[in-house]
Every structure is written in structure tokens, then in C-alpha cells.
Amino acid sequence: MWYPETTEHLSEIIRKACETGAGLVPLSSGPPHLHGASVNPEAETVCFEKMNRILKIDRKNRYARVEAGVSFGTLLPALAEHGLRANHPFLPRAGKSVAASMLEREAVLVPKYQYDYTDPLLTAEVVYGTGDVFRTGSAAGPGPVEELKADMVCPWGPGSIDFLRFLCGAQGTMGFVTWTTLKTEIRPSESELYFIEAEEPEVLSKLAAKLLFKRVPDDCIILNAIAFSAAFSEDTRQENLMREKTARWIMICRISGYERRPQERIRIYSGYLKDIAASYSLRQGTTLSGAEGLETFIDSRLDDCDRSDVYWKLRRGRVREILFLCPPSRAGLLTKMLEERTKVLPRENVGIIIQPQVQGRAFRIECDLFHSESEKEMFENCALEGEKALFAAGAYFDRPYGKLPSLVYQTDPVGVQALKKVKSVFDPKGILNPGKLCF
């Protein structure tokens, strides 16, 4: 394993694996390692532990520029001192490297702010497969980051292609990232939290396409009760009574206010949200039927990522995810299929997460299907048929992993033989995460 500390030692590493012909796979992020996108028996791994710098932090252009191994753990508490917050996904790792989250465009809290699918990343430097070094976008000009007048807050170029896109989504296949740009926003000085409740999934995302077209709210995602309890529950037994107490979907979104009169701006947001879920026979609500008293707990685990011993999602030993992206007219199908396909399964073993994203254009549903080793093959199972039933029916599986790749690269052959012409330009030995994606 190597354990580069530098950008020039991350070259060299990358340098001698193409004289040997030695396979070199990324990894970032603690344990657990749920996609196993950091897995590969054909590489040896470059671990980024020891890259773990926050290298700056700038309120006045709400950015912050970190390095691959620092995590949400780090991270979110010192922005918070500059009166700073991340877009971040919901509820990840403590140990989840910020970077590695941003390049495979996970769903973010907060898509009111999200402009595109791959914000809030905003530039990067990587190492290509030659152990040539490159920064994407306004980081681009020549001489070192320290003497740039540029604020490296622009992901474009540089020139009229943008080479951030190569990385993101990629698993390390194209280059391994050192740093990352990313977009924060001002922390809000006052908020409040609402809940609305429904017995199916439809409604809500079509609420909250309506809500996100008006740019009501900041934080927004649905949760079945299943996820719900699972993500806001201490433990076990907590989230048994909570499952079986809370209805069976839930919405949450937050009204913020800034540090310009913001009691005002969450009357008006809030009362924005009020019509708009009324238009639909919905009511919000502060508080929730069935987590009484835990609206404070609640709120606080939004704002931060899990930092408990067991992650959330691992209660029961482990967990198989099915992602995808959808439009908005397509969430409340797609949803309906998926807990079709997964009836087979013990009802309680069925998390669902619905996040509107790029302020309300596309949806990316999450299903999370937690089961103990030795249900592991039932679990697979279910999934991979699952994933072959969405797919035929419209679902963008734009994060494959395992065994999907196979799937969704199939039906694009000239696609796949683009990839391999840029493929084999920025890696002409195939030594960076070989046999990951098409490649």
C-alpha cells in the first residue's frame, strides 16, 4: 500500500507503476466502504490518509480548498467556525472523504444551491495515468496554486473542454485527485424545520418540484418511515418504536434566514410553503407524529454527518444500495416500482430516500436494503433484478457499481469506445483502477 503525502509523491508512485505495469486503485475514505469502487485484488491501493490538509477556507467567496483525505468528520466543524456549511449529502460517513463524495456526485441536502450535477465541486488538481499533473478549471494557469491570481472557483476550461467531468463518476480510472474546490454557503443565523406527512411518495415529490421551482426551501428530502427511523434513532429499539409510530412518508424541509432580517425571511418562506403544500392537501408541520421531542435531535443530525460508532446504515451488519437519478415526472413511478420489486423482502429491510437535486430538475432516489451476512445472496439478488427492472423502465444509473457497470454500459457501445479513446489518453497503460467501469 502507498501512502503518498505530496502531489510530486503521488507522481512518482504513478510514475513507476507505468514503468512496472502495476495496477493502482484510489482510496480516500475510512471504513466501511460500501460501493467497493476502492476495491480492486488487480491493484495495489494509494491511500490518501496522509493527504489530509484543509489548504484554505474563504468566507468572503464561500469556498473551501481541501485535500483527498479529509473528511466530513473535519471538515464540517470548521466551516462552521467561519460561519460556513457545506452542501453535503445526507447523513454521510464521519470517516467519507469530502473529495471522493463530491467527484461520485453524491445527493446533496441542499439542491436550491446546486446549479449542476457537479456542484459543489468546482476545481481539482489530478495526477493522470503518465504521473503528469493537471488542475481543471480557473486553477489551470501555469506556476504554483500559491501564485495564481485566480480564485479557482470556476470548474470550466481550462479552454472549451471541461476536464472535471472526465473525473467525476470515474472511480479513479481517469487520475487520482489531490485537492478539491468546493462551493460552501453562509450558514444561516436562524431556521426552522418542517415536517409534511403522506401516505404515498407521489405527492410529495411532485411537492417538492413545485417547492424547489419557487426556491422555498433549503434542505429538502423524503424519507419512508423505514429510512427515517433508521437515520434519526440512537439505536435499535429506538428505531423499532419510531418505525412503527411515524407515517408512512415523510418530507423534511428547512426555511432559513441570514444575517439580514431573518425572522422576517422565514415568515414569508414559510408562509410560501404553507400555500404551496396546501395546494396539494398537505400540511406542515414543526413537529412530527410518532418523534415527538425529537425535532432538536433532528435537526442537529441534518446539519452534520454520522459520527457514531456503528454508521446508520450498518445496524444490521450490512447494506445494498440501489441508486439512481430520475426526472421529476418519473420519481413517483419509479418509487412505486421499487418498493414493488423489493416486496419480497421483510418490510422493515427497505429504506427508500427521495432528494431533489439541480433545484428541482431530476430526482435521485436511494434505496437501502439492510440485512445481516447471511442474507447477503437474497439481498444481491433482489437488488441486481431490481436495478434490471428500472433500468429497462427509464431509471440514469449514473454511479454503477459492482456488478451494474455491465448493465448500463451495454446499451451504449459507441459510448463505451469513446470512453476508451479518452481513456486512453490521460491513463495509455490502463494501470489506474484497471477493470472498474467499461474499462
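Here the structure is a predicted model, which is why all the values come from computation and not from measurement. Numbering follows the first chain given and starts at 1. Between two forms, the rigid core is the largest collection of C-alphas that superpose within 1.5 Å. What changes on going to the form predicted in complex with the partner chain:
- Annotation: Cα of Pro142 displaced by at least 2 Å between the two forms, core superposition.
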The other form holds:
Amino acid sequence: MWYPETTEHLSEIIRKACETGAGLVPLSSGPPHLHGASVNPEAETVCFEKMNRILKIDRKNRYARVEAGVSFGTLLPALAEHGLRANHPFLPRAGKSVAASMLEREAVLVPKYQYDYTDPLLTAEVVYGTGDVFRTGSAAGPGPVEELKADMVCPWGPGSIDFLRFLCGAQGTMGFVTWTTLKTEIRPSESELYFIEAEEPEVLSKLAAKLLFKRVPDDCIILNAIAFSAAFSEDTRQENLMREKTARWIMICRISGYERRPQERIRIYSGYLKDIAASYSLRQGTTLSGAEGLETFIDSRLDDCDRSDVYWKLRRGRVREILFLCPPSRAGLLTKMLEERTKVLPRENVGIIIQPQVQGRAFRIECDLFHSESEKEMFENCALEGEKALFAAGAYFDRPYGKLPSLVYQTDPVGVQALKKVKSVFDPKGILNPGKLCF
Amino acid sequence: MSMTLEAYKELEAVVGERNISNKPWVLAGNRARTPEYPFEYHSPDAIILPGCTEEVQEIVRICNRHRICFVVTVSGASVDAYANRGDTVLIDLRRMNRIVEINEEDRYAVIEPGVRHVQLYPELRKKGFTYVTAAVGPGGSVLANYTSTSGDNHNQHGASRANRYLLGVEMVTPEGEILRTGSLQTGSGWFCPDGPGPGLRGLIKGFFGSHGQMGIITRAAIALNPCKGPREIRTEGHSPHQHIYLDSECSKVRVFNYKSLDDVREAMLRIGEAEIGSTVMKFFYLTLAVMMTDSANEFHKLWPRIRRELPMPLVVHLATESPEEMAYEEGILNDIVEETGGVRIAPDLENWWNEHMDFFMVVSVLQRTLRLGGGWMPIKLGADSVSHIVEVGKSISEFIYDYTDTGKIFDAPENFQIVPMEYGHFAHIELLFMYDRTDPNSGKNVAEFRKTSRYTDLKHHYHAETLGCLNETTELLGPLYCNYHLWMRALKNAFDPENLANPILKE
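Beyond the form predicted alone, can we have the form predicted in complex with the partner chain?
Now the full complex is given, and it begins with the chain already shown.
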């Protein structure tokens, strides 16, 4: 286990590994680790817990720069103090590394702010498998970082290569990131939370796409009753009660006003929400049947990470996630297929979350199979079979973990060859997280 | 010509004799058209026009077998799109001009490289869509704007740069493989540019495009945005006196003059924080005067007034979903302008935009900028935060007078544009100047001006330089930018070991 404290220290560790041929795997989040990207028996762990400084929060230019070990638990309140918010995932665990979340292209809660799949990640400093230090986008230069006058927020380049994109989704196989710059947004001064209930997910995903096309909501997320009750209850008893009382599918939609004329904005945009929802024969409400009185609690949960002792997805001990992307036209169909494929499991163990992304041009669908240690094999088999069927039906597994890489890379030998060429440039000795993805 | 007859015949067999030529007068007509640039001007050995991806692939494989360099061209606007040495084939993609798909539900269009703005924009507008359109004129290749040039555009305040909207890409690699990026890789469609795992999309375009050095892009999907305002556009008159109107109570243009760049910066940041406005930009005032007039004489008549009344214009286009939202946005805009010291310009000048709403769509009068001397060049083109880019803008006055006062270039001190994107999260700068192409010293003057601008940025450690594909400038600047040239070169070597795809660098 290595604990770098500076970029130079990390560079030294990697250069040494180059000489010895030892594999290295980065670890930047605290436990529990759900996907296994940071677990590698063939490698020594490089833990970033000592690189945990918030380097900068710039209210005027709306960005923050954080080291790899900074977690949501630390960053979110610090941003709030500056009147800013991060476009973060839905209820991440408090110990989750902000940099790791962005590098893994995790779904974000406010799709209107996401112009690209890499958003809100702007720039990064990385140590490649050669030990060389590199900075992406406008952080590249000119000159050393201490002398550079730029705010280091432009994500593209330098030059004709988009270096940042090789790091995203790479699970540390291309380089180890030491710090990242992320886009932040003005914290709304006022907001209105709406719930829209439905029996089927498809009508809600269509509504979400339409709302995002018009840039109406800030936060926007669709959950089935199981995921909703798991996320918004404080214990298993409350979760069980809520699950039985709420609608099968719930969309949470928050409309915000900022520093100028907030109420006017909320009134106009709430009107858009009402009109568009009505065009789908849906109604929005400010209360939710089955969760009355919890609206303020739900509202506050959207702005924070999960700080409880037991992460909300782990109340039954374990969770197996199925994660994929799809375009709006496929969201309903693939969600239905997901429900069919998991029917063999108890209903209360299958949480599904549908998140519109990139301004509503895509959906990140997440299925959480909650289970105990003794049920692991049954749930794992069900998940694997489901993933195969979904893949065949066009689901896009852009973040393949565990056994998924062999499935997703098998159809594209040219792409795999190209990825290996890229890897050979940035990690010629193959020491960074060996054996992951197609490497 | 050094290409063997055997190689020529193989290429001819791919596209047919109508779509290939080695006639000297045809080849001479396909040389770079900017004699004032320091560039090695060569006729290609052949020019070939493939009609589909498979033909491009076959051509590239033949070039590899015979070790012939290949350069891809479509709009022909850049010198990088022409032969810079012997033993080169020019692959012209203009026949590949199909709009392959417009997917309304998933909000993307799949296009071939030869599709022009004049072809795509009306098709999309009819369906209620628009896309970020670089101000290159109607004849520009849409795909080239997204993959090869900056992709900056007039509407990027409420949207972004084209980089953000480039989705799945199909490309023929320098060794002749067909590579597909993102969701296309696993047969999941065109909607996502990245993954599985790391994004091969990183090879396609960084800040700028690779100008064919990493392969030939044959199809790409671009994301679509909603079009606010009427689907039909009202026009009057004929070119060059055409007027283009957007008749909608949900569309208003407001132009303000500012006295200082600091005030412009404050206005931009506050408008961005409020998330209002479709277009916000500090526009070039000299270029504007050229665009506003039909002749050099008219320009010289108008220029003193423009110089006096709007030396620092902030152009704002409000485009909303409803009149109520328009009142909300206009109210906020007025507050911000009052706070920051902006002054609305005279109605007759402001009305120019109302009569030329193509300014916010596909700019149709761009060629007018060539009128004064024929030479025209944008420099800097870098991007970072609004605050940083404003500092870059301020530093221009440190060196520009040495060139304008001596007549080496034709420009004015504040003739640069700053265009914020993503509601003020970043901005780009473009310093535009004109010059007399008939002046034998113009090439030298232009090079000197560029160099001075670059060195001013380097001296201040400003990030404003155009960092493009592999060329001599990249080699020069690379060490100051984390040695990015070495990484780019290593990637080029990995994908093009024979260095055949637009080998701009001399071996």
C-alpha cells in the first residue's frame, strides 16, 4: 500500500513500479467499494487518502479544484459556504471521491448543466504509467502550474487530442489522477420540489426528455417505489412502510430560482412543467402519497451525500448494480426488460433508478439488486443473465466492471486494438491497474 | 508525378474513372489558395473522390501498400487540407454529402463530411431543431466544424462549443481500419461519444481537430438543440441585400456599448449566473462595420460612427419559450446592464441585427470580411474562464498599435470577440485582423503579428494560443504545455507508423 502526499511522490512511486514491473491500482474513495475497479489482486494499492485538499473554490468563475482524495462529504458543505453547488450523483456515499465519481462518468442530478458525458469534470492533473506528469485542457500551460494565470477550466486539448477522455472510464488504467477541476453552479436561493407519479416508467422517461429539451427542471430523477423508499427512509421499518404506500414510479423534479427574481423564475418554469406534464396526462404535485410530510427531508437529501453509518444501498448487506446508458427512445423498453429479467427475484429487492443525462439526450439506468451475503450467488447470476439480454437488446454498458468487459468488448476487435494502442502510449509497461477492461 | 501507374489504376478501380484525376490542370487547381502563408505548396499526385466509407477504407489501404501520403479535404478552408509534399493523394470527400439520419426523439443527426450548413440547417429548423453552427458561412462542412476546426459559435453562451455535441464517430484509421467510437462500438447506436471504458473519442478532436492526421472521419452524429422561435424564417430582398427576420415575440436582440472590458466581464458573468440569454458576446466592431456595409466606400463612411458609438459592443439575443419568460429575462438583463454601466446603442444600428437574424443561425455575410484587402485571419482562439480571457483581451493593446499604426495589418485595438459558453463557465477569444494580400510583405507582417501576439500571451502565462494538430508550432510550444507534442506524436506513431496520414511534420 502506497500513500502519496504530492504529485512528485506519486510520480516517484510509478517510476519505481516501472522499473520493478509491479502493478499499481488507485484507491481514492473510502469504503465500501461497490464496483471493484479499485480492487486488483495483481497490483499494489496506491491510496489517495493523504491527497485530500480542496485546492480552490472560485465563486466568481464557478469552479472548484480538488485532490483525488476529496470526498463528497467534505466538498459539498464547503461549496455551500461559497453559495455554490456541485452537480453530483444521486445520494453518493459520503466517502466517495469526487474525482473518481467524475472520472467514472457517474450520473448527475441536474442534467441541464451536463453538456457532455464528461461534465462536470473540466481538467485534471495525471501521472501516466511512465511517471510523467501531465495536465489536460487549459491546465496544460503555458509554463508550470504555479505560474499559469488561467483558471484551468477549459476541458479540451491541449492540441488535437482530448486527453481527458482517455482518463474517463479508464478505471486508472491510463494514468493516476492527482487533482481535478470541476464545474460548480450557483446554489438556488429558492426552489420548488414536484412529484409526478405513474404506473409505468416509459411515460415518465418521455416526460423527462421533453422537460429537459426545454431546459425546465434543475434536479430530475425517476425511481421505482423500491429505490425511492430505500433512498428516502432512515431505517428498514420506514422503508418497508413507504414502499407499500407510494406509487410504482415516481419522478422527482426540482425547479429553482437563483439570485435574481427567483420566485418569478419558479412560477414561469413551474407553468412549463404543468403544461408539459398535462400533455402526457400526468399531474405534478408538491406532496407525494405515501411519503406525506417527508418533502423537506427529500429536498435536503437531494443536496447532500449519504452520511449514515450504513449506506442506503447496503441495508440488506450487499448490492449488485446493473448500470447502462441508452437514448430516450430505448429507455422505456429497456427498463421493462430489466423488470422482466429480475422478476425471479423478490420485488422488494429490485430498485430501479432512471436518470436523464446530457440535457435529456440520454438516460442512465441503474438497477440495484439489494441482497444479503447468503443470496449473493443467486443475485449475481440473475444480474449476469440480465446484462447479457440487455446488451443484446442494445443497452450500452459504457462503464464495464467485473465480468462485463468480456461481453462488451467481444464485438469490436478494431476498437479493442485501438484502446490497446492508446494504453501502450500512456502505460507502456502495463503497470496501471493490470487486467482491467480489455487490457 | 511520382505515383506509379499501378497505384493510380488501383485507386481508379475503387472509385471509377469519373472520380479520380491526375490531369496537371486539375491538380494545380487543388493547391492551397493562400500564397502569402509560409507553406510548401505542392500539387497532389492525384485527387480522388470516394463515395462511401468502404471506398475511403480501400483508398487508405492502397496508399499504405504503395507508401503514398494522403490528405483529406472537404471545405478546403485550411492549408492543412492540401498537399504539402510530393507523393500525396488528395482525398476529397465532397461526394459524401448525405444526411444519413435525423433522429428527432433521440435528438441527433448523422451526417457525412460533405454535408453543408445550407443543407442541414433548414432541414433541422423545419423540425424544430437547431445545432451549434460555427460562423463559417452556409457552404462550410458541418462535420469539419465539429471535428476539425474550433467549433466556436455565436450561440455558445446558452449552449456550448461543438466539442460538446459530437457523438458517435466513424473513422477510417491511417492503416485502413474502420473505427467506431462510443456507443457505436457495441452496436448501441450513435447517441454516446464515450466508452466503453476510456473514450476513443479523444483521438478525434481535442481543442482543435487533427486535420486528418489520426484518420479520416466518414460519418458522425451531432447532438441537436431546440430551436426557439418560428420554424419558418422570413426573408426579404436578394443577396447581397437580403434581410432575414425572425418574427417572434419570444426573440429580442439588445446591443449595449461598454467603456471597459472589466464591465463587460461583469455583465457576462452576471448574465451567465442568472442563466438567461441565448447569445451573449463582445463582438468585433471593425468586422461588424464591414459586415454592415456593401462596399469599401460605404464601410469608410460608416466606420467613424461605429468607432465612436460602439467600440465595445455586447450583443445579447434573448430567445425564450413564452412572452412571460421574455419579460423575466429582459428585466434581469436591464438590471445587469444598469449595474455594469452598459448603454443601449442607437436603434438604427441595433436594428441591423433584427434584419440579419442569420447572425444567430448560419452567418450569410461572412465573406464581406474579405473585402478590405482580401486577407483575413483569426488568431489566439484559446479558451478558459471569462475572467481569464478578458485579461487576455486587455493585453492586446500592449502590441497591436505597432502593427495598425504602421499599416502592417488593418485592424483596430478592440477588434476581438469574446464569446462565453455554457452560461459563462468559459469563454473563447478571437483576435481578427485583415491585411492586403497584394502587398508582397503581407506574409511577413502576418507572421510577425501572430508571433508577437503569441509571445505576449506566453510572457503573461495566459492560456490563449491556438494549440492545433502536429506541426512546427506544436513542436515549438509543446515544452511549455506539458510536452503535449510528445504525447500527440506517440499517439500518431501508434496509429500511423508509416506517417502517411497528412504528415505535416517533416521527417
